[in-house]
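To begin, one chain is listed below as structure tokens, in the form predicted on its own.
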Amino acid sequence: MEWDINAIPHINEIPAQHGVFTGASAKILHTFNERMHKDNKIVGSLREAIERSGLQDGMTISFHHHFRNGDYIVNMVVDELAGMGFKNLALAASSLTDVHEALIPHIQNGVITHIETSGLRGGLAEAISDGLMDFPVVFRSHGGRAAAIESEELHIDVAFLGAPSCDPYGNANGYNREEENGSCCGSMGYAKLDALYADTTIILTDHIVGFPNAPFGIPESNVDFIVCVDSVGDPKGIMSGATRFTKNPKELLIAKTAADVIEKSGYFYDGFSMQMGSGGASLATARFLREKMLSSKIKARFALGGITGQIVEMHEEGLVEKILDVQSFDLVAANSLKNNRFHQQIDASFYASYSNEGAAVNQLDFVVLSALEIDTQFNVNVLTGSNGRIRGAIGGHPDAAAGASLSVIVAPLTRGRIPSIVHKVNTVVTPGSTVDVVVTDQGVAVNPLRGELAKRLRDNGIPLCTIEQLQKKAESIVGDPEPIHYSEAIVGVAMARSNSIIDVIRRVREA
């Protein structure tokens, strides 16, 4: 086949004198230090960054929740947007917590009219449960949110992302290598995807550091503007009640039983992979597994998900080879990223997107997850309380349950006068088809879909009962709760991992 050189674009622009190229821009002769000061992405104020972003009424803004209850960014930005007169904005935060109660007046005034998130807590959750918004809140799992962003089902116009350190060109991270104190949130796994797909990405930081801020969580190629603020968050706030260490005898019993189940399940071997949830019993399970690993002389190939100091300690003593961190649950985990080569921050798609066949949740041997309610079909609720009101977060619960070879749900049989095992959960978040074992302080039930697992556990001395027996036992202790009376008004929509609707949350009707 012969090529026509004249078909090459711009071929006629080749200069007559060979070897002379005249299309390049003028060479910059500034020093490296001069360039950092003259040519960078730092703007003078948050307002200027918003004005230059092209944000308009009706667009979608996004935030990450790595600061958890110590976050300053969401309230700061929405206050500024309200002062600038914006209306009808959609707020797509990876999660919202108690500290975001300050959003209520902005919802009432029409600044924020739509919310997409993984969870709601505190006063904001209460107000939305009471019908604060005209449009239902859309709740997605972390993996579902990632897939929605990737597919443009959730399009982000402007992402506002808090970062504890950033260089003048936008290389941002969740810690500051040059300073021991100051803001710190660790992995920026949920922020990474927002930065990649948003039309405009604005980094808010309280520490400008020298280029290159490496290793970085977010690269400069995904950043448009940088704003210096007094503080992006309180690092103490990332340690919430959900990541507490338990001394509760009931939770310790559950944790020990869960560790025994895992040991005898066939998924506990040299080189296994795991994810541990953030509840008290889930965290305690890791402690019991550590003892079993030491006695059996086995190691984990990797630990995944929201990472705690416990997992870091196991990594540093050689029991866990590698850590894949999408969110740091405490300051030990956050600071570990600075020091441990094989502690890697990953984005939400790598972690759990259902459209990503190589997602890390699909490589899990087992996961241990908490629950507010489990029903006799093994469906799990982690989003609404026993009163039917919003009080939690979907998080990565359905993603990890679906991906792991063994999903273990841990919960006390009752909490006070409230049963955890019920006929039907208030809100289906994780479908029972993906749940393998339920461990309570009063017994262990295996999903009938996993007959071979039940036999293996029985053969190894783990006593089992049915989920119906657990439900009846809970009922005999606390009685059958009065049914919740709902109105027709829908205040929330729970999306399945695949981003189809799995359930709706209706407003509770006053008695």
Second form
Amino acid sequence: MEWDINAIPHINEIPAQHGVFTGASAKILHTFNERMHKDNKIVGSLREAIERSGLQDGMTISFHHHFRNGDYIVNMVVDELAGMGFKNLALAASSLTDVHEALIPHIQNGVITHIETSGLRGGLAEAISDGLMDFPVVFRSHGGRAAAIESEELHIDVAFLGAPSCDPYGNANGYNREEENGSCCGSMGYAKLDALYADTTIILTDHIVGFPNAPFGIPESNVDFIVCVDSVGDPKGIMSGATRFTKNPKELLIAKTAADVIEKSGYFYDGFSMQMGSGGASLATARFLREKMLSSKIKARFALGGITGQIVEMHEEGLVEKILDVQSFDLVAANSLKNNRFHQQIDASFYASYSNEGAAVNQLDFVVLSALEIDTQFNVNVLTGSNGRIRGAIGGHPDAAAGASLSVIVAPLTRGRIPSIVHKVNTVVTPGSTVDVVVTDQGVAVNPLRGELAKRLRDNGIPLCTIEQLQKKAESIVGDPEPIHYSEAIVGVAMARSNSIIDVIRRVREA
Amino acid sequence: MRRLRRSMLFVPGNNPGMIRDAYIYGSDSIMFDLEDSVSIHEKDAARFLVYNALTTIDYGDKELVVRINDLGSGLGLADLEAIVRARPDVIRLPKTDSAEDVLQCEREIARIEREAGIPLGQTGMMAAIETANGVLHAYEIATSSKRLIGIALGAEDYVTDLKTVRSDGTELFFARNMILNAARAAQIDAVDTVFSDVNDEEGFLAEARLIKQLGFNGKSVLNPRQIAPLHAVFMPSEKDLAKARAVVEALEEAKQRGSGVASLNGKMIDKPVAMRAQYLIELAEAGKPATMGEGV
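Could you give the coordinates for the form predicted in complex with the partner chain, as opposed to the form predicted on its own above?
Once more the chain from above appears, this time first in line as the rest of the complex follows.
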């Protein structure tokens, strides 16, 4: 009997292109090795990749900052885009640094008309503080950026992602397993999310390796084109050998005090979780905690965040069971990611996305973070300097402070003639409601919102003072700085991690 | 309460960054140096800096000491003229070889005190003994002036004078004992020399234990990192502390009974035992986290 396909209920509702099976497509008879060379995602030039990406004027391009100050990718790509005549592009980088001063002429020529980033430094920060751009720069935290990408508030049309290694199908990673030399950045945490959400993802690499480049940071399923370049960055600028353990006695004093506070806080127990921000004092805190862990036989379940050699050392001696690494700060960390199976690379959303209830920051017992300024409302500024100009980066600061059960901010009371504890921060980056303890070289203050914590610390012999006392002490040493005079013009907008506006950065009026 | 001198933090007089917050590290005394750590070209600047620091910065309850250049160098008198007026607790004399060195300095200090309207005798003195000759005159030096709160060993110059170098402390054994014995005979403090290799934590600890056992009150330290380990060495053990507390309680109890004789576990508490107990309790009190008190 003739089989009637139309007898199947609802068959007409299945779109026509699905059709009926008529036999396999032609079988490829090349070896895998031949296929890999003939049929892959590698294109002849950056220009060709851009042409094929569908990029148009007015669109948004993205970059990661895992190459830090050694990055060649941003300047290389924007130079090419300028040469091709693109205008009015939005540049959304996970962060920008000194080396991106080279963007200034492209901003002046209208190639780049909007910037989103975690931070700005050096010449570009200076120029933007002086009003280089008509449209304010949007500053987001790493977790805020992840949430904005996920909600399409930040839609990436084309992502240009540098990678120290990549196979012909786009499996990319922050190190190279095939040979020891070449560039290396460790985790590709911020790039992973861009690759996943961008309409088109282009990998730029200086090391094509055989398929499969496993384990990988970015999977081929998120990659459209691959461009081979001579070099993705300057290895010396990408990362240093090992983050130096500070010998500065003041930083050590602050770190020791912070470790004492943590020990007595109730959040130091067998199986705790932690994050240590970058900066001498917060990194040194890990050293003092290590001694306490050894003497009281306590282990950490995991360490999160930007990872340094110090955390790796603790992992390798069994004090930290697992490492969740969104960004590797030094070569020791990068090598550990390569060699230690419980050192896991995670993306920015996993790390800290505001829209991700299960983000790793929400599993933190405590975090130690540094600050440029802290005010008497416990608000923290890590973005603008005491002169009101942009000079830093939000990073994961507000994400970790909000997520951790105990957020500890470490800072010297004064830096030279500049007070760190002030009446009002120039820019609110991390809201005071998420900051629990401020540790300075001259006193520890607990947020009045955490009365129970203050009591616990006092009961355990940690002397406390008020944040107002710290502010007055700083003022008694360096005096009250003259107020900064701002104009109406807004050069930057600081977003809370929820991506609502938490503060604006105004242009400083010339004296 | 008697002043403890477990640690005397050395602060170069030409280093404003360290001078500004030298009080945060928890040393018992701070010694601003105008002598060997300041090059000849910066003597005036350092003197000016230390004078202004002493008259403007609140160092809390720290004992403030200034090491001047010796009077023979031609700089010492100018140091005294400025520094005595800034009213430090103590002037430290370097390279003291004889009682006359102390007396000569004392006369100048007294004159400046009178000129500046400072109560006569308010400025304390401390003599550092740094030569073979000085060590032989330790007792004479220690008893030369009522202003002296202590004598100290300066080992770097001393070992050079002896034609040796510093090692495990064998070479300093005689000098340490001479100075210590002289200080105790004169009933003033004895302060040991610095340990220069700040990265050698083990060596530092060994030396700290040695000088504590010899009987020194404390040591000069070059780096704030040396303070906490030094204080830990001077921290009495829980067992000794419990015994000391029992002694003090027994004394209190006897006092309340109106009895002049106290006893503990059937044994009479004599004066040396009582004094040692009191000293141990003071050390323990000072060993508490005191770097940052309430109210900054």
